[in-house]
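Only one chain is given next, in structure tokens, and it is the form predicted alone.
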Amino acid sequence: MKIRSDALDRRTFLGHSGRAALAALAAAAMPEARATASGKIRLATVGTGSRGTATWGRTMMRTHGEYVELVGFCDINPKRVAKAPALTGVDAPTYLADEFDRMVKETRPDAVIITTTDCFHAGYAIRAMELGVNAICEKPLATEAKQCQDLLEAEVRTGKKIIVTFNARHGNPDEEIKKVLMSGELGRIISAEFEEYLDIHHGADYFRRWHGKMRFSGSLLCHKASHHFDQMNWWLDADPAEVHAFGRVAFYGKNHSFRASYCRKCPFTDRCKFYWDITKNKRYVQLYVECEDADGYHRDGCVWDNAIDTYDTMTVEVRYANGVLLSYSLNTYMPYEGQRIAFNGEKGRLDVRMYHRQPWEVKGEADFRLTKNFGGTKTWTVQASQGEHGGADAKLRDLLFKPGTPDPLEKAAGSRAGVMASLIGVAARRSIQTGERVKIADLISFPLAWRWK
């Protein structure tokens, strides 16, 4: 499909794809825009797992129920979707995956919230727009380059909008980083560093789930790292141009002497330090254990499964269009959880340390150190807010649904943000597989043109 190119620079595109999408939802909620009794934004959900029934279900209705109305649920698993009304506290109709079109037509939502397995995100977003509604999509927006191409073309073709729920932009420390960079104290940014540490609890959990299979997640370079790539794109206000990466399955998967199909059927529970008893989590039992005979998915899969091909050890180099060089790493079997982030500018360096799940550290704090080349050093601490993901989810919901919520840091993320984050992951995966450097501009033909330097 050939689409007319418009001369939009990056900032114009960001404003168009981010704020315009939010404006579209806000307009849809107004009584004069839709003949609804409540005047609320009507939302339908596809994917009724943990994220879909909690963050975008029960929690959303508790905190933002005066602004939104859930009108339908859809899932591939008939047992799980049948539980959605009880788990969310919303008496709305339920539909199977092959009834998605019927759900949209019957429930008439303003937007569809997509919280399915990653590889299906793009397809549902495209179909929602084709059916005349906006798409609110969990990260990653896409797991393949062609999906990115199809998403951008569908948005232009239908006139509908995509919002990507990059909640990692909304944490207090993340906002603080953006403010420091915008202040100009570091001058021109020359390079950046981002180290992500996932501990043996959080990190291992990705390999118990479908995320450990690349065909579903596109690898953690698309799933988990899309948060970090988007943050860096946002912090730097720049587009990635070229990617080079290395990655291995070095810890999980085949790197063990014994394995089983899933934890509850494992004969090595007394020997495996990664044994996890899902039956102790009542909600997970409802969502997954009681529904697994319908689709065969075991939420407590073995982290030593030979079929695991998602990298657990990754390093990525990114060259941005403005010349900034990024060094990124992600390791998923650490004794502690957290991040180390740094920016090197012509006037100095910003260091940020965020550690979690350490008994000797205060969970949710970030330590900042700003050092000038010809000046002193100042340090300060930023405390996370209360709530999911350090309060980030609540602030994201405010921006999406609460009228009049300001956005001075431009945290609203549209299709471009989603595509650019996904394309770094796709390019990194391709670089690992081929050993070559990958140019972002070679992956797809963007329907809206901007200059690459």
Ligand SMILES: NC(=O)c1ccc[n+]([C@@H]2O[C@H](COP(=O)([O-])OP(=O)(O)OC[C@H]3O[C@@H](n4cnc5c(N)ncnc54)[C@H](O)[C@@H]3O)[C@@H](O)[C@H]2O)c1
Contents of the next structure:
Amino acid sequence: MKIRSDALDRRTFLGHSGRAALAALAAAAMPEARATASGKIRLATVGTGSRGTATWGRTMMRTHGEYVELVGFCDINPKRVAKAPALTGVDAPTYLADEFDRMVKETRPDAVIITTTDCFHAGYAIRAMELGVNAICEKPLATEAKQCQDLLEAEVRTGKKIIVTFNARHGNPDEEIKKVLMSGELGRIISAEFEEYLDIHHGADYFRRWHGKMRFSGSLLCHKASHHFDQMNWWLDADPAEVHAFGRVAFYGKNHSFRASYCRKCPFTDRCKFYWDITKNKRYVQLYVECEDADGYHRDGCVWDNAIDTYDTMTVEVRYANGVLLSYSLNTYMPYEGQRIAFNGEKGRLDVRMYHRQPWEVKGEADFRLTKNFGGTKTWTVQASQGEHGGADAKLRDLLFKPGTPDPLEKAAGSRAGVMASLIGVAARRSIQTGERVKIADLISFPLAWRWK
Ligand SMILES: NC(=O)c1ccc[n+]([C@@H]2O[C@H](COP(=O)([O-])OP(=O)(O)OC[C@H]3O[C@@H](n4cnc5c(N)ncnc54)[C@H](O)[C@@H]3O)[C@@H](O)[C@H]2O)c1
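The form predicted alone done, now the form predicted together with the ligand:
Below: every chain and molecule of the assembly, starting with the one above.
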């Protein structure tokens, strides 16, 4: 990882290397909690929806319960937060959103895990740090430029830390790409390509949920693509400098002849190919249907809702500070799911094709081909591991919580990584709206004297 030369910058980012840093910081920040607790890292959760109660709830307690304990749950929906103990199997106190401060003061966590709707991540991370607690935040770290600035300033002001849970760095093929690039086999990287294909199941699901409204998700350029922009920043070990983008709502939303408010209230279920019966999923009924009268949120919203303003079709070009040019696209209504990623170097090209859901048989999770300019070509296949997101979530939890987990690929991600990924999405959104090219350095005044090449 490139560390900028000024001392504050160096200290800040070296301090972001995962569990050890978090545990040491937490112990230093909350000595009274450490002295009385089991020695486990104490975590409080804000956002007790799907991710908060599963990956960072029941599953985490099953796989990493010897290292962490959940000490409190907070959510804006009183019915959903009341279910958190049963859904996670952890008998911890529950709090409403306006009781967040009280949760932190009463439960004395070492860190708050933030798994709310995207637009609220930054506010909770800042408040947690102001209350003397580190923040472990789901992606995207932020959905607006100002949030990025406020986050960086809060980290400096409070001396607390942000860790961003970029699990997409942890998949086997994603690690393999990093290894190839670190090996130097391609020489200097000159340009890169990333195509994301979301299919008519996974892709459509974004438009049923709050993600389809930009004010909640910052668009998929923040919500979804922050994974991909972070991966590119990490793979290339480079900072984005300038962004240009196009985007449209070209398939979902207003692009249809009939619509309803949500699937259970729809008179067109026999005609709509996107009709989805949430009542067949017991967990979703518990998490959403049984809680919807408290906040009016329908998890099975209509994909043809006229109010959908999140782009379903996007192309983005990024110029990196080191000169690399990235061409990125995201389409959300594909007949199959996966990615095509490529790097063009001085000495050759790496082609990666990832298969997440295809209507044809595939051998592994990803096919790799490395071709030398004046040499041969070699191919190999990388398999996914067992578990959520091809084993990536478990590896991320290891890095955060399991003592002694090494990090040779520098997968631990702090505020810098979170902000850089979000800012590409914010810049792309702005470029789509204004037609202008957007310089990352113009989006916020970086408080740490970062150097822009
Ligand atoms: N890294 C990954 O692979 C991955 C996968 C899924 C989700 N996520 C992230 O996790 C987060 C949660 O996603 P989800 O699928 O669980 O969504 P969800 O809708 O199931 O849960 C969001 C929860 O936040 C609560 N909430 C909304 N506004 C709030 C507020 N102001 N204060 C407190 N609580 C509030 C909602 O009531 C809900 O319980 C998102 O940011 C998403 O990007 C990451």
